[in-house]
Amino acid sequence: MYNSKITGLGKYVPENVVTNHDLSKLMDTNDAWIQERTGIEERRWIKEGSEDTSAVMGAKAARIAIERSGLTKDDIDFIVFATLSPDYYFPGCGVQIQDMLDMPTIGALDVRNQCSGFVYALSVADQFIKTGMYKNVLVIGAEYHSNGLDKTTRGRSVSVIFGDGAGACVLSREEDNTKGILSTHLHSQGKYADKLIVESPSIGHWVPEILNAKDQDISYFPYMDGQFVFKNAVVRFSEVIMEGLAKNNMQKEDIDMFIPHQANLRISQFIQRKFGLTDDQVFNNIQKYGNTTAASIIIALTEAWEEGKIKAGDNVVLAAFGSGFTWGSVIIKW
């Protein structure tokens, strides 16, 4: 059985920077309130009239990742695209990438696991390579949140959190089974699905209801029970990280770089303290981008690598928790 390793990384974020001060002009909020609760200072939102969408941003990040991998688009055997904000209800963004990058008629799979989407997508790609089915898999996480947020005081507890952006990596076959992705660990707990949810559109609340929707129908906007999500996140983060370390006979002290899903800086700081990690062992960029959901880990991983914070031989841990609830971790020997 083969191992898989990341051979190319890329990211793309819109140019439009939206600060907390900018949001205070749209809703009853302020910079201190947002930073105290989330750690976020600014985020990127796609400007009206821009060509950017989840698929377009994903394609931009993918081109960078493929170039850095030393491969060409024709070397890619399969696409896995993670997003909760696809360009269309269907088809998914994966097939758009195949077209936008003018690839051969390779397979494309879409993953809808929200904040843990990239971890799930990476795990799927890893299994395809481990079994020998594919040699090079393109994995993308991209989100276009800003067009679906309630930008009024009513929606401030959610809308201040999210940003737009995309990241991508090329996962390739590795003959040395001591390098690359060592293991992935995935979990879910669906009984809490309504704690972080967008209820509509759904088959039960479909086109006629959308056309006749009244202003008070907020089922199309994200809802989050923030305190409940926070309490579960810090528990599940710890569990799934320890599960991954135990699988690979590692201890907390063996972690060289921890890259958490960028949901809330307070969650990351809680886990950092619990594991006794230094600031140099944890990479956070939520301050600049907010929560980009399926894109957050891959954007952060790309930036950490670009800044030289990850080097060959490092033990890198990725972990995410989010809507579903779903959560997971990835243990990598870089």
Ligand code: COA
Contents of the next structure:
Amino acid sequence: MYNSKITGLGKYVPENVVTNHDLSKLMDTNDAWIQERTGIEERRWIKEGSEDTSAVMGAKAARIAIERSGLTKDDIDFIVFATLSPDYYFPGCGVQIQDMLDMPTIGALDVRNQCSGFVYALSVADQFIKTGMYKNVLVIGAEYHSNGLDKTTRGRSVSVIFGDGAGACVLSREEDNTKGILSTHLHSQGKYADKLIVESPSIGHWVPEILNAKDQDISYFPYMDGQFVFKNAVVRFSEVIMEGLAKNNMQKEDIDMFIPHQANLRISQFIQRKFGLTDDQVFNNIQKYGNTTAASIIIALTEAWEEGKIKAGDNVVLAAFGSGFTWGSVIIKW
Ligand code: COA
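Can you give me the structure for the form predicted together with the named molecule, which would complement the form predicted alone we have just seen?
Now the full complex is given, and it begins with the chain already shown.
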């Protein structure tokens, strides 16, 4: 069995900055409410007319990650793409990457696990490398939320939270099994699927029905029971980090860098306090980007690395929770 390690990181966010003040012109909200509840100051939303989509942003981030890994697109053996906002209902974004990057006809897989999408995608890629099937896997998380949000007062409790963006990494074979991804931990609880959901379009609620219902039908906007999600998130984040630490005989004191899914700054701060971590041991950038769902961990990891906050030998913990519910963690020896 091999280990896998991250050999290249990249990110791309659209240029268009949308501040809380900008949102207050679209709906009844204000900067104080949003900052106090979520920590978000601004997010990036793709501008109308831009070429960007989840796949296009993912390709931009992927090119950077591949270049930084020192490999070429022809060295990549497999693509895993995590998103809840694919360009098409089908096919998935993974195959678009294969085409956009002009790659050989390698396999491409989409992961549909929402906020824990990147953790799941990394885990899938890790298994392919562990077994020796692939040597270099491109893992992408990207979201184009802004076009699917209810930007009226009706949708304000959800739409102020989400942002667009993409991140990518190259995961490569590591012969030294004390380095790289040490373990991954994945969970789900479908009983709570309806607490954070986009119901339509779905096979049971297809396009003609939606068109007939017109404005009365809000099933195509994300619905979230915010307080219920918050309460479950703080419990599951803690559990799955503990599970990862225990598996590797680590204590919370062994964490050098914690990169949480950027759901809400209050959730990250709660976990930080619970695990006794300093500000330097937790990386947050939700203030700038909002919740970019499957892209959030990989954008944050890329920025933390770019800022020199992760050193060789560090124990890096990634953890996510989101719609499904699904949650997971990854323990990495950098
Ligand atoms: N601006 C101003 N007021 C708003 C608002 C907005 N954007 N959104 C909601 N409100 C209002 C509500 O209508 C409500 O008003 P009322 O008391 O008159 O009915 C009030 O603010 C409180 O709403 P509530 O939904 O109870 O707020 P909250 O404190 O639970 O915060 C969230 C809402 C969404 C920020 C919070 O629940 C949360 O972050 N949950 C977790 C979300 C998350 O992490 N999601 C991603 C998981 S991956």
